[in-house]
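Just the one chain here, the form predicted on its own, laid out as structure tokens.
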Amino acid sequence: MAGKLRTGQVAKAAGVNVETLRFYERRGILKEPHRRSSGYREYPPEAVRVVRFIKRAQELGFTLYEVEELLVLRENTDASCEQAKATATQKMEEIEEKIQSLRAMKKALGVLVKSCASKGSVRECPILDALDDKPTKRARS
């Protein structure tokens, strides 16, 4: 079978490790390849393209479930590009929400850092106190 690739060759060409390929196979996101009588897997050259697609989609924040949906769209010649656009738009909205959340965390940490004179004992550290779930000190009446 000319043009078939072994697991290591696909992994190297796609820039992933062998376990990643096996994981994708188990998940069903990468079609299980033909096996030789010796048991070696033989992938079609398209497998490299699929794995690269998966990795690029993950780098953009898509979950494996979402990547599977995108791959189904990619293989469905009757599907509309609008479906892919809707998925990408949804992901952009999720990313924007995460950015807002990260900004809020950064602001909260900034307040803590400014409250710390960094000169006393750790027992009096406002950063550590804010993270601790111990009861706050109460003023005596």
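This one's a predicted model, so the numbers in the text were calculated from it and none came from an experiment. Residue numbers count along the first chain shown, from 1. Only the largest set of C-alpha atoms that superpose within 1.5 Å between the two forms is called the rigid core. What changes on going to the form predicted together with the DNA:
- The two forms, fitted on the rigid core, differ between these two forms by less than 2 Å at the CA of residue 57.
- With the core held fixed, residue 91 shows a CA shift of 2 Å or greater between these two forms.
- After superposing the rigid core, the C-alpha of residue 26 moves by less than 2 Å between these two forms.
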The other form holds:
There are 2 protein chains.
Amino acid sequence: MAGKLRTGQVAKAAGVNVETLRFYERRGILKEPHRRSSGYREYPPEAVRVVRFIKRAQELGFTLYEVEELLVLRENTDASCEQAKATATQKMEEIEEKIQSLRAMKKALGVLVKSCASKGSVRECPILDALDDKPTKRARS
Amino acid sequence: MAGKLRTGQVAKAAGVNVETLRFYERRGILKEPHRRSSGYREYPPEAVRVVRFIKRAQELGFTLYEVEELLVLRENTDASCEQAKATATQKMEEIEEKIQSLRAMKKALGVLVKSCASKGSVRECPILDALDDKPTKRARS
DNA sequence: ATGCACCCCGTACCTAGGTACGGAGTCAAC
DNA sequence: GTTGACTCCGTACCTAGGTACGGGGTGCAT
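Give me the form predicted together with the DNA now, not the form predicted on its own.
Okay, now the whole complex, with that chain kicking things off.
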């Protein structure tokens, strides 16, 4: 059950093109699927989710390398547990900082919209302030 | 008060290199500063904040083009207000979706860390699920 | 009035992340 | 058993976002 998928099907379902799958495979971010005797790749349905994850994570500002780290965590839950835990914890912090920045940006845009809606002009636009005390390097403790 | 800055100073303060400033200027994302009679650029202190904003926004997954849109909003608060409002509102939605995705990712990592801390292995890692139903169209509140 | 750091500009080059090409083999429906 | 869509692989090419180079001018402290 749960048919195996071929490259074209995975690509279409995930919204990427076939060459991208091969590219990810070469990069090691997508692991090599089983092959038929003909050489055709046969992906498990999960592959689609992996690829979608990759694309979404990229939109969130993660590099392929970082995405790979995240995916490794996924498999790696028994071996080198402490290591994995440390990585995960650190990623969580990074993610939290991104969330904070995005919240600030959203808020700043909200202010713009509102001032725009009510009256004409706003001096001192808040957008720059939004990311000004950037949590970029480390959230201040 | 508040001296004008030269390229090197802005670059250093913002953590980029000088060529990057020129590159942004060519791209139109950083507007051309005043020049001395010698041809030297003189930036207002705010330029540093603009550049930092650009860098941070990129880390949040925005392209330079998108960053430009955001920066344009900043200046554009009187003219074509309705237009600006629409753009801002749409960006806010996009940002909210990113926040949702990041929250989901963070939570998934939390599960990993916990399961890792307590016992050995976890089947069915939650990371993929995190972005699986990406909030692209329907953010769950 | 010289030295050294800094700036100018144009142009070439680089990395990340794909995309496209093209000749050959495979699958399945007709 | 042929046809048309799909897949294989290697290699070349492309876009975004910078970086580096190099020859020449500037600023200012000594």
